[in-house]
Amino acid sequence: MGKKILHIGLFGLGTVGGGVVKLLSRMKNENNKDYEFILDKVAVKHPKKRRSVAISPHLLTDNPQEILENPKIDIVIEAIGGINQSKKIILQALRNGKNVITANKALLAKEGELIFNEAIRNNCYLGIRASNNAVYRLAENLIFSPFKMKKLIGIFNGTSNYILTQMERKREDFSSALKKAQAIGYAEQNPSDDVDGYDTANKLIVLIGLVFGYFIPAESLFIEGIRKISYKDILFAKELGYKIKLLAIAQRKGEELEVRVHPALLIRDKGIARLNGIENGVEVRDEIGVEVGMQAPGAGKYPTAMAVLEDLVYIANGRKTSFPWQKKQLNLKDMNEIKTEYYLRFNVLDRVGVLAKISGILGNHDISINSVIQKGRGKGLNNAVSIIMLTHKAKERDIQNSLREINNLPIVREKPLLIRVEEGIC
């Protein structure tokens, strides 16, 4: 049996596409005896644009149909991002019998059910490892495991993790750490997808789709980013024995599924709390108590491009797409009904009775206080101090109602801050 030769059409030559071209060139020089990948065409908006990656001009085209209607091309790699154009490219490629690889988690989160159905209908492979490189291998194990996932917590965004790490190590505020992340290419000029939690939410939706067989509408998720986190919160959390991380959380109880994305305090030096910089990772516990964890780089072109190449190898080995469709969807738990512990920071006037007043309101809402720290004494015209509280487990609705009441007190100088506290798994 001779060497298997597969022809590739690539859409996009940005960060991910450029990384794929470089790694394909490197693979070509390795002279693999089993298979060979040949890059036939690269579709870009501006073929004559000067680029950082070396590529022969005859490979470039601004006509997508030169790839999609070319019977010689076996595999389409979508690396342009966005929703509408990428969706059209992927669906047409699958309908034309071409295997598809994409890193587009935003598209998969929104149209995953349609795209997976199309891949299965046309007996094609849909490679999505690069959409969440940190957990995809683990997701494959979860899909085929006879035991259902019970709880998952993950750090899915390298940009946010880098910013939080910088804030702690360099004693910087959020805006300063963000500017550094942008300067070195870890954050976009518009960083909203990363720092406001949407990228993490998209990855979580795709992972839940892979594990449970249906894709949750993004609007049904609770999503909160890291913009409100200050250096002093990171400092206070450290004093209390915690680190602040942006987490993806999914928990199943019977036929109910709890799904959320937000910053949270994790016990320092344990599990994924130890991941710093652009590292991503995930911890999972199944219904019989087995706990597993995994970590991987979460930013940069080469980790993503390597995930694309892994899917190429799967295609070369004849893999096709399977998907665990669910006949019955799980019920999504209302965010107001979740129970967890909370970190609360109040900026209040330094007066006698303030602590008692706040504690009394919390108590009236069935919230029990675990510990309290008051930092310094009030000075100057503001005469304000920070009071930090850790609560025992409480219901989200009760916490939110109590904070609204506390915020209306004349002794409060700024809106109280809430950060949830999560138990790790591993």
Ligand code: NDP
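Residue numbers count along the first chain shown, from 1. Just so we're on the same page, rigid core means the largest C-alpha set that superposes within 1.5 Å between forms. The model shown is predicted, which means the values in this text are computed figures rather than measured ones. What changes on going to the form predicted together with the named molecule:
- Positional change of residue 188 between these two forms reaches 2 Å or more at the C-alpha, relative to the superposed core.
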Second form
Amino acid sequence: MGKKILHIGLFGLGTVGGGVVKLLSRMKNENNKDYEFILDKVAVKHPKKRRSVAISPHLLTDNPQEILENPKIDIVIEAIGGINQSKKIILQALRNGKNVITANKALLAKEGELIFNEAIRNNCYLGIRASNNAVYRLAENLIFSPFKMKKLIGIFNGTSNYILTQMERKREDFSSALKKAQAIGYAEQNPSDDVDGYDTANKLIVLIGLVFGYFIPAESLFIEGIRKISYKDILFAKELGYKIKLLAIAQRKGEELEVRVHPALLIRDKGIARLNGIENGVEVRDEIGVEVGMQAPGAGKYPTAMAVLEDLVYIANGRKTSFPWQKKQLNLKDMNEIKTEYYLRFNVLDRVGVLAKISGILGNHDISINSVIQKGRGKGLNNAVSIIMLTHKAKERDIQNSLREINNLPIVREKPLLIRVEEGIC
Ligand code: NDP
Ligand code: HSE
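Same protein, different condition: the form predicted alone was shown, now please give the form predicted together with the named molecule.
Full assembly next; the chain just shown is listed first.
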């Protein structure tokens, strides 16, 4: 049998698209005898823009139809981001019988059901590895495992993990660490997606959609980001034996699903707490109690482009997309009902009886304190100190009610900070 030639139309030539072009040209030199990829056209928004990647000008176009209507093109790679335009491109490509690869988790979270169904209807491959580098191999196992997933915790956003790591290691503040992540190309076009938890939520929605056939509406998911975490909290957490990570958490009990995205304290030096920089990872426990995990770089030009290339090779090898596609309806647990331990930081006047007042309110709400640290003595006019408390397991509703009450005390100088503690998949 002769060599298989596959023609590609690429949308986008930014961080991801540029990486794909570079890796494709590297692959060309390797002279694979089974298949060859030919890049026929690259659609961009500004064809005249100066590029860091070398590309022949005759390949560039700003007309999507030059790719979508070209019968020679077998595979469309979408690396432009956004929702409306990318949705149109992907749907038209699938309807025209083209295999599609996308890194667009925001679109997949919003329109995953429609897009996966369109791929199945047209018997096309839909490659989504690049949309969540940390879990794609594991996702395939989870879909086909006869044993249901019970609990998953994951670090799904490279930018946030990079920022938290920089804050701890380099003692850098949040905004300068974010600027670096943007300059390297890790961050989304709107970095709020990264630091406010939406990108992590999108990746979790897609994963749950694949594993359970249920795409959770984003508005019903509890999402909190890392903006409120200060360098102080990272150090206090370290002193207590923890690291702070932005987590995706999913736990299934029967037909009830507890899903949430928020920063959390994790025991240091264990499992995904050890992942630094853009490293992403996931730990899963199934109903038998078997625990598996994996890690991968979660952002950046080459890690993402590599994931696109893996999907290209899958297509070349004639693999079909794997989804179980049985739509299920699961009940989402109300966030007020979750139970966990909490890290609380109060900025209060350094006065006799302050601690008793705070612990009294917590006690009235059924919250038991595990440990307390007070940092130094209040100085100067402000006379404020930080008090850090770790609670035993408590209900979210009780914690929120007690913090509202504590916040109204005249001795409180700053809104109390709450970070949940995550016990892991055990
Ligand atoms: P960039 O902003 O770096 O690049 C976007 C590219 O899309 C640009 O080349 C731009 O053209 C082009 N473009 C924008 N609109 C259109 C349009 N309507 N038609 C044709 N081309 C268009 O984005 P990234 O490469 O960082 O991200 C792309 C996608 O990959 C996003 O969905 C993102 O979430 C995802 N992703 C990104 C990762 C990363 O580390 N950066 C990792 C994993 C996924 P021009 O250059 O002419 O302006
Ligand atoms: N902005 C995303 C991140 C890119 O930082 O994880 C990878 O999906």
